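Just one chain is shown here, as structure tokens, and it is the form predicted on its own.
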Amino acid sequence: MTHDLTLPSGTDVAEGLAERALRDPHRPRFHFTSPGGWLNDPNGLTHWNGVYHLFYQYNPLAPAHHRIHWGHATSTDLIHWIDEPVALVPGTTGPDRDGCWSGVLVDDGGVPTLVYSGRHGDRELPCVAKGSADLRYWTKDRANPVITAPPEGVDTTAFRDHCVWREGGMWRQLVGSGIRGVGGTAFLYESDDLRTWRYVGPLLTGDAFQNQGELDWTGTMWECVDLFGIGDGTDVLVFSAWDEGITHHPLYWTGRYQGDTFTPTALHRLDYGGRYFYAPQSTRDEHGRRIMFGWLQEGRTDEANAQTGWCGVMSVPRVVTLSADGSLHQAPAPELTVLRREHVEVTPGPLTAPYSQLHAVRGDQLDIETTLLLAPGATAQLVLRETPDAVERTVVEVSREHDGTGGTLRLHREAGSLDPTVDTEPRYGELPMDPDGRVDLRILVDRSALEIFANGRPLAARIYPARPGEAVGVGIGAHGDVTLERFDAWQMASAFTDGPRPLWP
């Protein structure tokens, strides 16, 4: 079995990190985090016999991206999670001695099977592990790696991360990669048994689209590729743009997957937060929904992470559907409402002041739903995590173009923290808008984790007020003709019990 930590003192170290993490006022309480240490990509996401399984990249011994394990958590409602035994631990020898990197879980005739990237030095190659019926214990295949090298004769920039599915009696697999001098790509393979793979070719390369404005660059390598169908005949290819070790942003193509190729129709940003929603993975649950998680990266220093004993947050689960304009619509899973507690409703009507504090709405764990009607040229602002002197404040801004054709969603973090070491750069993206100028906003504030959904377009980010206990104010304002159609806010309970979380049983 592979679930035991390799060092005798490993459990003591992990427990110490978990205790330190609990004391950090920036640690989210209803977003999933590991007990302590490092968390990054969601892996092996599945709904198996009525239980959601979230595996993830994990270092239980330090809040640092080093010698990565596979953490594992389970839930029956997508909100409350139980920490399970560590699923994969790097070997003392073999192809994954330097880390068990990202991958997926598939059902191989009733046998749960992981396909993941084993790392040894600068080599990252596909490996396989077979699981127990409850998905808690895993045995690595002796034949690993099951693909021994990238495609022959191709100058690749990297070769890792997997999307695997069953099609026409065969297994098919995408491996994230890039062709030097050409662009990012996903290499297509096929197999009868998940162990012997035949190279088919690139499914799509990053030079497939030109003149896409801000999206004319899709990275020198595509990480964490995810291919799925949605709606009536639309296929989606999700990837995270990577360049020489720097993570940039998640993107997706819409188009048509047929035969051995993907024919794209449009390229889109998956989340306007850029790297703050990275390496997403999705699954279709037993209710027929497409559920997606992403990694909310930190915006503070490695030293701060080391001091607090933890690093990395998972997004809330998102339900992904197809919009009428052919793009993806994203919304928090409705199960999240079970954590709502005290409710405040603000009286609707025209917003006549540039800014007003909402004294009845305060906190650092909030769920806010509001609908605004913007006339052409108007702007509305919702202020979060504001100190009484307004020195620290984070601003969500929505604006409508003067010609009324569309709008913009902006997140201003420039005054979000007095700490000069944290990232406070703004984030923004295009906002689709109906002719009446309606903007439906859903904002989740969970201490340092922030997720905004505006007319189905998401923007995730991290904020770290230097005075977290005081930065609990909320306000609203407008410039131009803006009507508040509704405003509801709830205090959010924690998804975890108080005290250090037990590690693995």
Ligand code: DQQ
Given for the second form:
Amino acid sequence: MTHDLTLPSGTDVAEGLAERALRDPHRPRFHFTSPGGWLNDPNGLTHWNGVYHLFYQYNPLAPAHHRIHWGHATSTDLIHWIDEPVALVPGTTGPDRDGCWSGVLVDDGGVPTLVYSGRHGDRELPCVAKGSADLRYWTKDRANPVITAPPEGVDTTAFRDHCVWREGGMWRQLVGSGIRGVGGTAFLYESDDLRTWRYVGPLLTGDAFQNQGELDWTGTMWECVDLFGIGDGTDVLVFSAWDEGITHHPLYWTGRYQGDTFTPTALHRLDYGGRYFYAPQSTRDEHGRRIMFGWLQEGRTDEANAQTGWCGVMSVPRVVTLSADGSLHQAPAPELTVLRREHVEVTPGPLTAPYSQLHAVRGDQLDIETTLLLAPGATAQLVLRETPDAVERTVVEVSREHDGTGGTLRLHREAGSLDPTVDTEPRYGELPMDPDGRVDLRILVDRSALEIFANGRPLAARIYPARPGEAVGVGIGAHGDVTLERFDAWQMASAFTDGPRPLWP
Ligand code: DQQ
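Taking the form predicted on its own as the starting point, write out the structure of the form predicted in complex with ligand DQQ.
Now the complete complex, all chains and molecules, led by this one.
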């Protein structure tokens, strides 16, 4: 693509869809969504001269995954976004004529450069595009694809998605893949110029025959690999475990990246929502923070998506740090608090009732921060999006083991919606706890988008009450000995106007 001033903005292309999307009561107001059409993975995430750039997998023409473009939005605070012109459009010919799939942005001696997967037919190959100084216009390299085939002699399940970094005066790249009959992998390459690549070998390969069906199964292919160092000497390899036709989920290895290999110490689930926080990408911002976004997929049918004119939600920006136990701690970026409005505080003390509605706290755009102290064997429940007759309700539950060691975070969506076509499967995961049984809970409710952080462990999901206007109740309850140490809730303002979205000037 050449420097083309007639390029549409995301909103222009998706105008009819955008109007429909605005009428959908389930559309989030402070999570990033596309102006209309389809959104999936975050791409090219970067903080460039004080501006955050969020690119994303985008189909501006329909809320369906087809001939994927790269959408583009910018922000100076990670919360308020401006729609930029579409960054990459599939070619009419060439290696990306069927889609510009996921990739990253790197700084090539001051030249912003994208490395992405061009799709043609049913295969993807690495491509490169050079950006204008403002990162708005992108010129695809004539030599694309810059790697013309997966490594010779290896029977691969797929070959796409990129993690690219500078090391020892060279470029290094990981391409997500899988070795048939073995497991998911990340192939390591090396280059002087981002155009000519030398294959080094697999950085690490999983075992597709271990833990099949489990929530930490590593799959037959690794999508969207992301390698970064964190804390003092820990390396992290994030990937989305994929398999044809089977549920997929994001995982990460902690360990040590040295030379040409990654030696794992432990495997972890990145988000207990599984596919509701998929294909994440992270960057180190200009403040030195590791910022991560993931794709909150829809939990309703393709027909429902088609009717509403939009689909796909970006998580809120998360700040990722290393916990004392060697796992990752995730929290919403503090910038999010600029959207906090009316504040309600609930009086601390023991929770004696199995359930009571908090009449002062209501809404479908909320930020809740609470600390609970759980005795061994105790359970606390926080109810969200409850209708007055309690027929529809979503329950966040934290419980502590009888022996006092650790606990569980659960999300019950079974009564989340009376609509039988939406996904209401529960979600759960392990909850680390100190000997006091303290649980620090942060809950973000944004219409159909829900993100829960319990002692730094995240769980993202989608909920679609059939009576959205009535499903605004909040309540709390306990079984066993539970003390409410603090409870604060804020109404959240919208980060987007209800009318047309602001466009680049
Ligand atoms: N989404 C992209 C791929 C990636 C997948 C296509 C993960 O590059 O593997 O839209 O959601």
